[in-house]
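Just the one chain here, laid out as structure tokens, in the form predicted on its own.
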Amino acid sequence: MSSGDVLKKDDVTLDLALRPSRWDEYIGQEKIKNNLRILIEAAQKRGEPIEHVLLYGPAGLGKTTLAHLVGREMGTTMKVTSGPAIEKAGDLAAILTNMEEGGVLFIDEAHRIHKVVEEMLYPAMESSTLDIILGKGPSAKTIQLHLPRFTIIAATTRAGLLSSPFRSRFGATHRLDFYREEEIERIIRRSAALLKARVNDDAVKTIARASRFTPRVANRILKRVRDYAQVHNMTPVTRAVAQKALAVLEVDAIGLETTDVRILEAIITKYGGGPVGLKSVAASTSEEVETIEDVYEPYLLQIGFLSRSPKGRIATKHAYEHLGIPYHDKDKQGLLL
């Protein structure tokens, strides 16, 4: 096993250790937590599984954690899979026929479920039945299996790619929003305590500002800052230490990474600030369209560095100012309307 594999394994272990295991440990997303609590309590009083739940929003905001908390609160078994992992109808049949009464099936990356598999889910979600076709052609037969009552919790970063029939079968749909800076600071303090890392308040604020309003990013940066401080014997972690660690990570004060800068510079220098299509931006930066759309664009839109128009993406005046590039209006304001 390489040292890189060891680090990845250690990071996965740490991520699981930092994941909240109770409602009171989960910071932020208060409206969604309250709605889910009502959903769970009402279902428990009726002695039924909760309705199917769809969670969507940018990556790293806690969709998986919420799903696990719901399963724990229901006191039931939970199976975990992902859209790409269910390749064939037989894969889905194997999963669903092994569900327990009242169990929870968590499907990550739900927008990547194959169309045939998705259509098999419809009767399973509506009436707990599964139609299996045996054979081909005129001699084919359909067998209907009755399944235990169960709940599907689906998570996706791209709800727009889910078909309308699929979305309509979820009884509760919730969008996770970016966190407030003070919430990220609370998450960092909790994680630092679990990691037994001494981090000063000013360092917590520095890490929080660079965390893209995202818990997963906050925990990742915290772990790397802790590593930097330990290697250089700089404990407790101060603002200066955090800033040095961020510089090594090539993350600036507001959380922009090298790829963020490359995206903005490509739009500004190669396409005059836009508007430009996402495929052109991807080609210019050697990044996948999906990666830009799922990982980088949500934060750039959130902080007002990027805007969408009917003609494509536009770098805003704030992006020019942050990169130190002279801004020329060129009637861009009209394109944003």
Second form
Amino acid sequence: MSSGDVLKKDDVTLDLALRPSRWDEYIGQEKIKNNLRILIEAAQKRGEPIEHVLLYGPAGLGKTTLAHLVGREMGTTMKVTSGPAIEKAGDLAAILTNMEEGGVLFIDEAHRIHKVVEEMLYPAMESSTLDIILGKGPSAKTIQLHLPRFTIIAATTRAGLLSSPFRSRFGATHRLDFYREEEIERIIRRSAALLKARVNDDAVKTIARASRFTPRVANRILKRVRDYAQVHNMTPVTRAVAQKALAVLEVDAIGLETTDVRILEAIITKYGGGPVGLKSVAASTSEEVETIEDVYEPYLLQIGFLSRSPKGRIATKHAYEHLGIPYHDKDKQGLLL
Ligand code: ADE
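Can you give me the structure for the form predicted in complex with adenine (ADE), which would complement the form predicted on its own we have just seen?
In what comes next, the whole complex appears, and the chain from above leads the way.
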């Protein structure tokens, strides 16, 4: 397995066995859970579907899982799709006309919804109607379909890319934050129990520190550590075993992968520590701008290794220290190359 696998951006296959299926199993994000429960209870008392919900924040923090919990709590089925998967107006019409009354439609990657589809969604979200244009030119006709009342739960890593008319149609908008280390430890203990893996307390802490405060990463590392321990007959998993497994995964003690290190080193050695635009960083590291923004940068910002300025990204003193590059040399770095 390559280091990239630990964090792969496209890897949205949440492990069903580990996904919480009840509210009390979902650890962390307390404010959001409270708000969603109020939204649900109030809607149920009124006998209405809940308002549309927008969940945003870094990948792997549990947006899909929360949406599933809402669907379950509402006692309805949830259909799952994603922005790019709805290619044409007809695709959306097919989905919406098949919704059940009070049903939930989960749209992942909402920032990638096509413009025509987004515009069709406005009346659907506001008044459960769908305007369909038949034909082209002067003879074109619009017919209006009445849809069952339903709820959209949209998820995105990039709320800033949503248009304001779209954003304003959500009755509730919540930003998921990185988890606290203690919460990640609880998630790892719960997952280890479900996987029947014996992992001691020190090892749980070691995995938690390398998990980028992100449950999806924590669960994935836990599984790879368990594999390593199994193959080498090293159970229960101790701190030393976890550290060895992390070394094989090329994940360091605080969760940095080789790509994170390459990004920081490029900013420091090629651009004197910044500020430097993301496009230049992407070119220097042969990564996509979007991958850096979605996968790597949020955690580097969170731990204070990167900061953003109007002129671009800046590597901070913490980043220099972690990489063992003297900070007082900062102004010379760009000139050396
Ligand atoms: N697995 C993934 N996210 C989780 C969470 N927030 N709580 C418990 N288990 C999880």
